[in-house]
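Take a look at this one chain, the form predicted alone, written out in C-alpha cells.
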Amino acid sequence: MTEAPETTPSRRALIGWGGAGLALGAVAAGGAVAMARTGDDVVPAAAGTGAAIPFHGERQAGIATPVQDRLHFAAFDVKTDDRAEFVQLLKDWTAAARRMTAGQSVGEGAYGGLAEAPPDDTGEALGLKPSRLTLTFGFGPSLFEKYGEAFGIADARPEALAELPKFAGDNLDKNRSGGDLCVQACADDPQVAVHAIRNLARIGMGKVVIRWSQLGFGKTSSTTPEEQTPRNLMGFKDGTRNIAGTETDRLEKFVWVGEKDGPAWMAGGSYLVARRIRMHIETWDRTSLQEQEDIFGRDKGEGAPVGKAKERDEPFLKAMLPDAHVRLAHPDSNDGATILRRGYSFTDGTDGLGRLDAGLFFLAYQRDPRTGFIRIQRNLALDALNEYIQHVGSALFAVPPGVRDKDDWWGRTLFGKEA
C-alpha cells in the first residue's frame, strides 16, 4: 500500500498525537465485474489482478461484489456509551477504509511522521496492491440492547433484528457469536485482510474491542457462475445455485432491503447472517463416496445433482433420498427461501483430541431472515449432513446501505444527518 501523501500542516500538528481519523470515506456495491482506481480514473478490472474496488456506492461492496480468495471476519463489542465518541469512531472507521480499500496508508502512513508518536498506519501492507479488498460494516441486535438509549436509536432497531432462535443440534460457544459490531474484510490476499481488521481495531481502541474473529480461506461459493464453482472441505462443489452479482432481480428480490421492508435507514441494506459450522473431516474421510453423494444429494465429481449429468442441471427433488443435504436446502423444499452466500473453509488447529478443527465459516445475505437462513434452517433439521457438522458460532448483522460520497459514512442513515 503506497504511503499517504505529506499534508502541512499535518494532522498530528493539529490535533495532537492521539487523533485518529481522516477524510471521510464510502463503500460501494460491487458487481461481476471489479473497477480499478488508479488515482482519479476508475477503469474496469478482472478479478485477481490485484485491483481496487470502489469504496463509494449504494450498495455496500463485500456482498453482490466478486468473491475473493480469503477473510478475516471480526465481530466488536462496544464500550463506549457517549454518542458523540461512538459517532465519531463510525466517521473514523469510514475514513480509514476508504484508504485501505484504494490500496492506500491509513493516515498519514507507517513512517516518516513524527518518531516520538505511534504511527497512523501498522504498515504489514505496505507495496502490497488492493487486491480487491472490500470492508463490509453491520450492527447486531446487542448494540440497540446495551445502547439503544444511550445512542438514541432504540426505537430503530429493526423486527428482522432479533436474536436468532436455538436450532436443532446448535452447540454454540458464546465467546465465538453475537457481537455490537462486524466487519467483513475480504481480499485476495490474507495480510491484506488481516491489515484492515487490525488497523480498525487499533483506531477503536478504547471505544470498542474485538469479541472474536475468524480467518477463511477457499471460499466455498461464488457470486460469479462463469468460474468454477469452489468445493467445501468435504470436496463438494458448494453453492451451485447461488445468486450473481449480474442477477439484479434476484437481488433486489432476495438480498436487498426495500424502503417498505421496515426502518427507512434499512432500505437499500441487507442481513448478514454469519454460522462456525465445525466439521467432523475424520469420520467424514471414513464415509463411503456412495454415502457421501446420497448425503449431499450431488455427485462429487461433476456436482450433478442425482439422475442428471452436468451441475447445472436442474434438480430432480425426488429422486434424492428425504434428507439429502440439497433436497432439504432447495428453494423448493423451503417457499422459495433463497439466499446470498459467501462462505469461506477455515482450519484453526487441532481440538486438542487429535482433530483439526475446521469447517465452513458460513456467510448468507438475505433481505430478510425470518423468510431467509431461519426458515431454510428450520427444514435442514433433519439433513443427513448434520452427523458430521456442528454449528458452533452465530450472529445477526443488519448491514446498512452502502455509503454514497465522501461526506457520509457507515451508519450515517441510522445516527442521522446532524450527527
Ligand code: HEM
The other form holds:
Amino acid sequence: MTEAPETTPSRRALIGWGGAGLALGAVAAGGAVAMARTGDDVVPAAAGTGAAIPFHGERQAGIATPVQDRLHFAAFDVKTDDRAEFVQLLKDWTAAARRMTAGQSVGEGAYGGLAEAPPDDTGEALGLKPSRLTLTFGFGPSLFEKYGEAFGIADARPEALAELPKFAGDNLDKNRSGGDLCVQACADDPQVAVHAIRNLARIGMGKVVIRWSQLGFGKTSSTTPEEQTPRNLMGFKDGTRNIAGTETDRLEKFVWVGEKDGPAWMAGGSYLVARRIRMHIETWDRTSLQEQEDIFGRDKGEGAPVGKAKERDEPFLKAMLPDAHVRLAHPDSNDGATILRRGYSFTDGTDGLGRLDAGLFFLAYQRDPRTGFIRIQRNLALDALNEYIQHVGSALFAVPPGVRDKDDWWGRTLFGKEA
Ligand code: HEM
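Please show me the structure of the same protein in the form predicted together with protoporphyrin IX containing FE (HEM), now that we have looked at it in the form predicted alone.
What follows is the whole complex; the chain from before opens it.
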C-alpha cells in the first residue's frame, strides 16, 4: 500500500480494457490483465506477483477472473432507511474499493492526517501489494423486503431473488445466513482481504452492520483450468469441470444475466449463492479409500472419472454409483444446469466436542438460481456425500454489473434514477 494521492490511472487506456471479455482474453494470452502499482504508475504484471486486477469493467471482478487463494466474505444488514444516506454509502464504498483494489490506502491514508481525528485507513495493509484483491458486491432479498418502499426499489426486485427454498438435510444457523448486502473479498494475501472488509465496515458504521462473515483459505475451484486443480479438505481435486474464465459462450449462457432476463438493472450481473457446508472430517478420515472414491465418482489421485484414466476425460455417468456426487451434480442429470463454482475451504477452530469446525464455504455464480443452484441442490438430496456434510449457512445475492469508470458506483443501475 502506498500513501500516494489517488490518480485513478486509466487502465482502459493502458491495456485496451473493454470489459471482462477482453480481460479474460488477456488472461488466456498470458495473464496480462493483472497490473502492479509502482508509485503512481500502473504497469502490466503477471498474475501471482502481487499484481492488481482492474476494478472497472463491464462485469464485476471476482466472478470469472482467476480465483485467488484467500477469501474474506461479509454479509451486511442495512440500518438506515434514508435513501440518500444509503446511496452515499454505496458511492463511498465504491471509492474505497477502487483504491484498495489498486493497492492504495482508503481516503487520506493511515497516517499523516489530522492528529485529532482517526485516520481514514486502518493501516494493516501498508506495505503490502495489491495481491490481486477483488471486491464483489451484491444485494440480498431482505434488502427489498425491509427497505423496498423506503428506497423506492420494491418494484425492481428480480423474480430470481426469491429466498432459497429449504433443502433436505439443511441445518441452517440464522446467524450465518442471509444479509441485505454482501461483499466478497478475494486476494492472494489474507491480510489484504481482511483489511478491505474491515475498512468497508468502518466506512459503513451507523448505516450498515456486519451480520456474519467467513474467512476462507485454499480455493476449492478455479476458473483457470490450465493451472493445477486445487483440492478440497476431503483431499479430492475440486473444480475440474468448472466453467473457465475464458469460456465466453458458457459464461453468457450460464453466468451473466442477459438483457432480456430482466430486470434491466441486473443485465450483465449474476446471482451468487453462498452456503457454509460443514464437513464431518473425522468420520470422513475413517472412511475407506474405495468408499471415498465411490462417493464422488472420481479417483483420489488423478481425479479421473470412474472407468477413465485422466482427470479431464469426459465422465461416463452410468459407470458411477447412482448416488455418486458427480453423477447427481452433472448437467446431464439436471436439465443442463451449470454453475460457476468459486468456493473456499474453511477451518474455524473446534466445536467443543473435539471436532474441527471445518468444511467448504461454497460460492456459486449463475444466471438464475432457479435453473442453477436450486435445480442441482434438489437433485443432491440423494447424494452419498450427505452422510459427511451438512449445510449450516445460506445466502443469496443479486450481483449487479461492473463499475464502468471513475464516475460509476456499486448499485448505480438500481439506484441511479431518482425514486
Ligand atoms: C462439501 C460439499 C462439496 C464437496 C466436497 C464437493 C466436491 C466436488 C468434487 C470433488 C467434484 C468433482 C470435481 C469437479 O468436477 O469439480 C465436484 C463436482 C461438482 N460439484 Fe460438488 N462438492 C460439494 C458440494 C456441491 C454443491 C452444494 C453443489 C451444487 C449444488 C455442487 C456442484 C457440483 C458440480 C456442478 C460439479 C461438477 C459435475 C460435473 O459436471 O461433472 N457441489 N464436487
